[in-house]
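One chain comes next, on its own, written as structure tokens: the form predicted on its own.
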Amino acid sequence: MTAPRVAVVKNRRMRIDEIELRIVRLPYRSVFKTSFGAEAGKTAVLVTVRSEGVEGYGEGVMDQLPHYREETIAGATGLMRDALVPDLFASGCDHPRDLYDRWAHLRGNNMAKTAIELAVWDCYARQQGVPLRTLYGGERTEIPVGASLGMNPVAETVASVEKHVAEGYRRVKLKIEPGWDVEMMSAVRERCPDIELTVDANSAYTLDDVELLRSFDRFHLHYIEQPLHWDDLVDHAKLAKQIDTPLCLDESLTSPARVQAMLELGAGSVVNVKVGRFGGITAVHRIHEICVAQGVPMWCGGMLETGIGRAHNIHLATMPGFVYPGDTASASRTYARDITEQQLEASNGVMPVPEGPGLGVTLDRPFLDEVTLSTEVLRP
């Protein structure tokens, strides 16, 4: 792996004229079940930053309730309204990369910060007339993608795995929890012995389950994702010494410092990157430097984003350190209709990067209005 060559573009201070906070609700094609519970749709915060006639879009991946991490939509929009947006109006922005450190005095709340930062990055790239991947230092025009499957009956899961393998997906990830693991993995491996298979526990196990987790070694998984507590590093380090399957951390990683701590403790050897969890693109660039320097594989996780968040993930995953297939599969797997006019669809396990300035996608405004729950426009 080599470090990305980040594009140098003409600096021009952005004047932020208006910011729109829009909450939308999109139904899923089918219920998505994990160890957190079952979800029938996505509620998301869409941020639009307007600057001198140009719009940029970001998406917040916080939930209505704190199931994944501690942030919620109500808390995040409150922080945006009370602190982040007023700061942008007052000070503008020389470059989007500056916002991560500028907002560091506001502890945590990474998803709220990221939602606005992503919109600023998109707006800035559109003003410069370059794709976001160019600003990020990404060189690829397409990326390998995997499919993430929720918890369904074993026969249905095996059929779904076979379907996705036939469609060319490079990796299949199964959601698991105690009692919903060995039987399913056995059935999948029997029918698909050679696929790149991973599992995601979303913190459903404890160290009391070491023998059970060790039994997963026989399934030759590419990695086990976040088996233990959502904010833990120490127990993961203990587990890693007792099993052969590599560990990948997700919820536990919230900053470059946490990634470095994971590596020093031996708590994991693969990094799931969700930009909202880390607080923005600048944080991801710093994590990328750490991982590339130490030969640690990265991949782009997903939160069942709408087309805005999905497009951001696609551009992010063009950076050279993202070496494993990510959760940026075809949008049509999740939604019957998305909020972007462009269809973000993979072919033979490969997702093309949207073309054009910024994200390279535009909003399907009539449908967007149909799925909007509330809109708030903020001005200086």
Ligand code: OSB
Given for the second form:
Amino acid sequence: MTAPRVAVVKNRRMRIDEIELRIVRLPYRSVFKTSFGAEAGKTAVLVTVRSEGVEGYGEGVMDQLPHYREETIAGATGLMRDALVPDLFASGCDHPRDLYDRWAHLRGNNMAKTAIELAVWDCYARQQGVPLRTLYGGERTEIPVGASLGMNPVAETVASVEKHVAEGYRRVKLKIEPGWDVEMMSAVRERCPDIELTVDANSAYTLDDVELLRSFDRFHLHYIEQPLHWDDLVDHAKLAKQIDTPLCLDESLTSPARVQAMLELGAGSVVNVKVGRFGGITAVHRIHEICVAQGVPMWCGGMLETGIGRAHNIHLATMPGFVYPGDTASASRTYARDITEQQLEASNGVMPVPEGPGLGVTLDRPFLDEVTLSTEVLRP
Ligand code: OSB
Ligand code: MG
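Could you present the same protein in the form predicted together with this ligand, rather than the form predicted on its own shown above?
Next comes the full complex, and the chain you just saw is listed first.
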């Protein structure tokens, strides 16, 4: 008699054998301009965690310089080398959901922690043979998506909005800053009066601009994303009381406690989730619980990630609290060629969740090597 094959998911400690930190530089198809700068390409930290013959991937969303939030690639990789990686080698990991609290004594540095945590999650899910979304509690197999358009001349922007709407994108977001707002919104609204339209200021305004920001009410925006300072809640609460358009916070939200504070202050009523800003999946789960309980809409933001970070975002956005279309649009909008073998492409405004264990994507090794700036393999 043969023993029955039982798919027992063993709950045992992962031994972490090796961690690779790889810096890649991938050109954008066109320069992406926001109120904080113009970028011609992506410099990303790719983390590979190897455990007992299985590997998993994470991506860090910090930039070389701290233009979005304060973390940098140099600072983040330094913390990985000095503390996060040695801790994983020393203690392994029972379950990736434990790492957020385990690393809480290391203050801040959410993007560094997340890059490593996501690689452990992917590795863990691949070892268990389940898709990441299943571990997260995500039931959807596809997610609705919108598109974030960088700042471009008005005529070009209007044409781009129309193109994205024709492709089926569920929402269009325009990047704005003072002097680059009303004219563009007017032009877009004239051609597309009924689309779900939002704007993202990336902290370019101050409370001196209340009159101007109130004048945006006539464009019936779904929400205004992060109009004021990148770490502020109090001024956003003052602004929210003086305009009709809902505020969505991005940069200012860095933890479950900050989301709770936003709600208590009335600083915003919509949450942009970027797992890297929050410090990992456990933090997002706690925020998800707060938002679902209070009926606060969440959506999945993006940082023009490569296929690894994009696939992570897609799995994350399958959770039921992500009720607005996210920024996880087709990879081909951003990159002529990506580092994953699978093409992450939306059709009719819907992005399918990659299938298979873990992230469900594999690396295009030859291309990855072409775009690699440096590789460092750490061992116990
Ligand atoms: O504020 O959402 C943002 C890109 C880089 C940094 C910040 C932001 C963005 C985007 C692009 O809006 C979203 C995407 O397509 O990934
Ligand atoms: Mg934003």
